[in-house]
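This document opens with one chain alone, in structure tokens, the form predicted alone.
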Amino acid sequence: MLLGAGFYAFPLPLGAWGRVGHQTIAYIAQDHLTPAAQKAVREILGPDQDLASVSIWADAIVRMRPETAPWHFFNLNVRQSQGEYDIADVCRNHDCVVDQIEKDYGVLAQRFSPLREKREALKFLVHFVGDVHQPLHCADDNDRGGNEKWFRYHGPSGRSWHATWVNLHGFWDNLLEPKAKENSRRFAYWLEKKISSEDKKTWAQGKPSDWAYESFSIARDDIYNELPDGPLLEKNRWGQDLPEDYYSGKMRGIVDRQLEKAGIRLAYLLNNLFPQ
């Protein structure tokens, strides 16, 4: 199934993974918290909320708090030779997802931070760990992270009258949830079955800039690699439509893996914050 054409009518600069994706990440993380971390999360959020229920809060407040908009991403150019150290150059004044993850982690690590500040920091942290695993939130081709690169998608049927115009970023944000039919709790269980002990060991390490550069590399090598340079504002005329299997093939595999990593790494951060 496809998302409706109307859904794709406008660029979506935020909202990585959509509601289902962020909740799925949160559920995976919850399932891998230590008892001490579970207890701390309950004390911070209160009895009526959990990681999943607050996972899209950071998107919901952007219009009321526009200063938070840059905190969801950074723009590292995929057409230039870039290393992890270059992230700092595009993350001025701490207005990017990497620095905000570290900031929120620091607030939560302070023993005497006010509960109100800890609650907000945790809600941001849950969301931003998800965002940093969305490749198009960590890369740019002078196209606003894919928001200005348009193409036609025919869907699995391949019939031209089913084609709809989509922008790359908006499509990727919602690649995993056609018409939001996927249940995030069940989807998290399904993904967790595919996570091996070795995966957990490999992923539960490193720092936010490592994860961000990994996402950038995926965008550079797997997403932008076969696309023309720069913005395509006049709904593409380069004669290359999105492949029919884009949703079900390689890209969906990348999506699933990134969600799994994000869930394990969110749990890793929280377990380190609130040790036994």
Second form
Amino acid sequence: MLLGAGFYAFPLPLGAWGRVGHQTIAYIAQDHLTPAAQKAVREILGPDQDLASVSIWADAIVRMRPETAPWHFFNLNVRQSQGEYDIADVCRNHDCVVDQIEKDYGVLAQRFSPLREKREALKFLVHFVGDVHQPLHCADDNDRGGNEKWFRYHGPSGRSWHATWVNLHGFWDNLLEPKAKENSRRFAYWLEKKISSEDKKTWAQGKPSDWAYESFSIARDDIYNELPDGPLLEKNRWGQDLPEDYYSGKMRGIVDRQLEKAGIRLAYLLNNLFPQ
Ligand code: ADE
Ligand code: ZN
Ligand code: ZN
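With the form predicted alone already on screen, would you show the form predicted together with ligand ADE?
Once more the chain from above appears, this time first in line as the rest of the complex follows.
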């Protein structure tokens, strides 16, 4: 079973929230930075990098730094009632995305942190604010956030002859990639046009644990609610494929909103960190 799972582990391009997702979030944030925050970011990252170019660095280093792997998610069980959550248990030793955002924020807020540490903290922060908005990075169903729930999927056009096997988590990480056609800069502009000033006001507040809880609620109420419990390693046990319009029908709006929120909230954190 485990071997099987490993073999089928990467039917889609790897990457948490995918490259396009993380870069799109970074561009939206960049477009909402105050001049002071823009300047501080430039000083920390240097002339050759920007928020978008560093946004998937945290995924690239996981193999070299395995202790960072749990920093990308926060597992609340979607089948438990709220009163049963033990948040401290979820985030032991600060090994979760919520506490890591707080930690990186703290390093950046310290005036005297060495530049090298600030640079690393900023690279992590950009990435983790993205991850905390991927609903399946804040939820679990004894399936490692959907990594162990396998489905057949016929592709976004619905025209392909051969269904591929996808796991729910990887599928969500890469959900928008076929649509975005890899141009995150243009995709960010397109999303920004839909963000109202009211949205900005509502989103640019709260703390990482609130954002994680919001993601969790989406995972529970809009993603897991229509799927069977627990791991689905045995192919076809559910007896149903993921609908061909899974993304284009129901989920697209959710994905777009989460990307927009993540961008606005990343800007909110950075603007607070580097006041005028
Ligand atoms: N591994 C275990 N749970 C996970 C989750 N919710 N997201 C990403 N990776 C995980
Ligand atoms: Zn990640
Ligand atoms: Zn992921």
